[in-house]
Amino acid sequence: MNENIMDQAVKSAFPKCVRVDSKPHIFCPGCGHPEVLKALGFAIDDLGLQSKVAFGVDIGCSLLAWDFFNLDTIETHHGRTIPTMVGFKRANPAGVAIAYVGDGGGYAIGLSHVINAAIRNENILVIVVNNAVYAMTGGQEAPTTLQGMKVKTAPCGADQYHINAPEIIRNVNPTAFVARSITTIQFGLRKMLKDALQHQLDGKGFAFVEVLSQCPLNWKTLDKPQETFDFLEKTLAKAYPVKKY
């Protein structure tokens, strides 16, 4: 294969808004974040939004998305990405605001920002990646860790509490776009994100998509791909139903 054909093949495998020169990405092997971002990139391409998007990334693994796209990008900490993107949208109503956070930043210290943005029906898209652990800091118990799941800070198994954010958001905002998707259904994830972006373009207010994602490093399944996807699709997706709410 000559160099030009190889170059075209590489470009066609990525959304146009992806920054190819920053690849390979810097996420861990097998991480689900790149799959979420790839689906988001195709959704942005489908709607022709590259020049309008402001992409906010939070602390934690979501931070590693800072150079994934050729998009105007900003990084903040601990869920503050959400009010930051609210500010951007209010200052620039023609822009498209996307806040990209993990389940630690979104559902622990940053939960109030998610809830208040939903109650006020802020016209932004919030994407929360749920891998059931605090991943970047070593796999500690997160608000999404399932009961009995053994993690670094709960070696005998996590307690019974875990948060169901889409259900909460639906209760505080009856008109918001609220959905949960999963990395292993790429076409469905891409469509879900595209519909959520269209909700913002139509001026309908708050859009929220939680994405179930694998973390082989902290799930201790790096060399066991079948176990990784069994846990994602059979255990996590059973506790967190994938659907539009």
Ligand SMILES: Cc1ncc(C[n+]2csc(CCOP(=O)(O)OP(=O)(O)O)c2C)c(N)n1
Second form
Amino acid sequence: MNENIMDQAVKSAFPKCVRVDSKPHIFCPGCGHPEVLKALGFAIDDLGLQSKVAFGVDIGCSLLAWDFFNLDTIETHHGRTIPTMVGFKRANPAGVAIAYVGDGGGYAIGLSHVINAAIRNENILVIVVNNAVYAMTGGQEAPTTLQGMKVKTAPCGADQYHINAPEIIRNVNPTAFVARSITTIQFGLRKMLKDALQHQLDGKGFAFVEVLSQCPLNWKTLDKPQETFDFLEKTLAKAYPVKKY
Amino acid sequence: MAEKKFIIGNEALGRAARAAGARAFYGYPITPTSEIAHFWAKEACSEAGKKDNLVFLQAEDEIGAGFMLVGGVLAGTRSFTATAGPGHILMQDAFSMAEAMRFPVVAYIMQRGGPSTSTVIYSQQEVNLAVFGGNGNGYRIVYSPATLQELYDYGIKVFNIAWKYRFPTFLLGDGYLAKMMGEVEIYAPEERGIKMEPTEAYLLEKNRTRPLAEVMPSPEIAQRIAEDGVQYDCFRNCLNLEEETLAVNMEIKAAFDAAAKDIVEFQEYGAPEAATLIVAHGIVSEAAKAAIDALGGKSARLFRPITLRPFPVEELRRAAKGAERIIVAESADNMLARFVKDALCGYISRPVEEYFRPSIGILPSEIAALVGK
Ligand SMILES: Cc1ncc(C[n+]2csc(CCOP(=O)(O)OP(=O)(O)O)c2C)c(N)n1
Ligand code: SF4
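Since the structure above is the form predicted alone, I would like to see how the form predicted in complex with the ligand looks, so please show that one next.
Complete assembly follows, chain above in first position.
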């Protein structure tokens, strides 16, 4: 474990780059998004990047992060955060470009942007929050929805296949930073995001972190935290291994 | 120093962007515009291009290219794209966001045949798309150049207009102009006393000269000075309430209406007392001029909107006064004519005469025949 991160975590419950006056946040109680954002905030603090980051958020529940941080932030359009940050980074290589998107934004409507940014080895960090559903629009099927999961657009259970994005990214880009993490291992997540940012700072190109994250509202487990975390850690993490690729 | 070059329209556009100090091109190949991308790609990997940090990026598709263009603008770079037809359709996604947030994206659109894939050659059928292509009210600026020289002149101008007024700004040419060869005078803007409008980044700009509220709808902006004494700017494209959305729309409209007076451009040709008024834009207006000359210059005159948006409404009304006949000629079905009828509704007693030829060129002899009818 990185000691610096440990020190900071002990000293402060919030990253320095968090915007205090937009708190409490407006994600649902128990949502995974703020956990991911918090880890990202610490990673940014740790690397001293607050005034260098251009933070792009998608449309999906990630849009709620548009004023989460004291970071220059642009809320873009569903699925289009990645090309927006690609265009930005190309025009301003000194900026640190982060695209923060959901699994619908990243793997359905925006999939070709993810793959092609990886093929071109764009020097940006893409974070995809995988909660196995389209959350913002009320729980429809996503490319990450597991077989048999009952969601609004698959009331009889989702079909057989789902996307394993890190494998695909690795396949098209042997040198990219590719990892999958999970909200419940906060230190691991922070370290992963920090390493991914460092990859960009070193000019090494594409960095990709998928984060398994809970959506108690659409998983219908708002009042059942045990079920939420069982599904996240046992079912989702089984289908989607948490590791560096 | 200004020099005359014998080049195709697309090269004139590439050179115009370079002369305007554009730094980034994001695009996806499509006929009849591809030579613009070829020009920029070559320029970007030349010694001079490298020195100027030129960006050339071939995107995965026009949706990607459009949003990369937004990204380039967010970085404060004069950025542009070039597209046509089906590519122009896909780019509406990004153009719509640019309209919502008043980002000065620039596109050279060289119309091809439609609907859908159709031909790669020519039409004037992308007028509606260029002007009203988004899910908003068409707060965009659209120029319709008519000659190779104008591709160059307006190819420079669109960058200045975009960054001064902060609206998506399009040069709407056509496939004939894109592929035509001819003499074009290439000059540096400063030789003509043209001062390039400064640009400014939206993200990571810590010494702003123009307050954001002047260039973006205020409900979309949240600014804070953080503990480190630095101001951080957050922008949103998703609004919560109808009232906020109304406020955003009204702010955009007020800025657009105020700018429109300065921006609107038109051209008149022929004897002011001529009884027949021809309304045409782009390359068709050149055919109309030739027809007017062939007819001896007394029987017909031309009104040519140079900006299709904002449209020269008052100027057209003035020109239409005293005209016995008004003929609208266009290589589309009722696109220019709709603007004309809208502007003249209640101002003329006879219906406008329509000459609609979607996807095909209009010859001077055809226009002369219409006047002689
Ligand atoms: C072009 C477009 N299509 C559809 C939508 C509606 N929409 C908004 S968010 C969303 C899905 C969000 O799911 P995901 O990307 O997984 O993010 P999450 O909400 O789960 O965090 C959809 C389909 C939209 N805003 N734009
Ligand atoms: S709907 Fe799900 S992902 Fe969205 S804020 Fe609520 S819990 Fe989080």
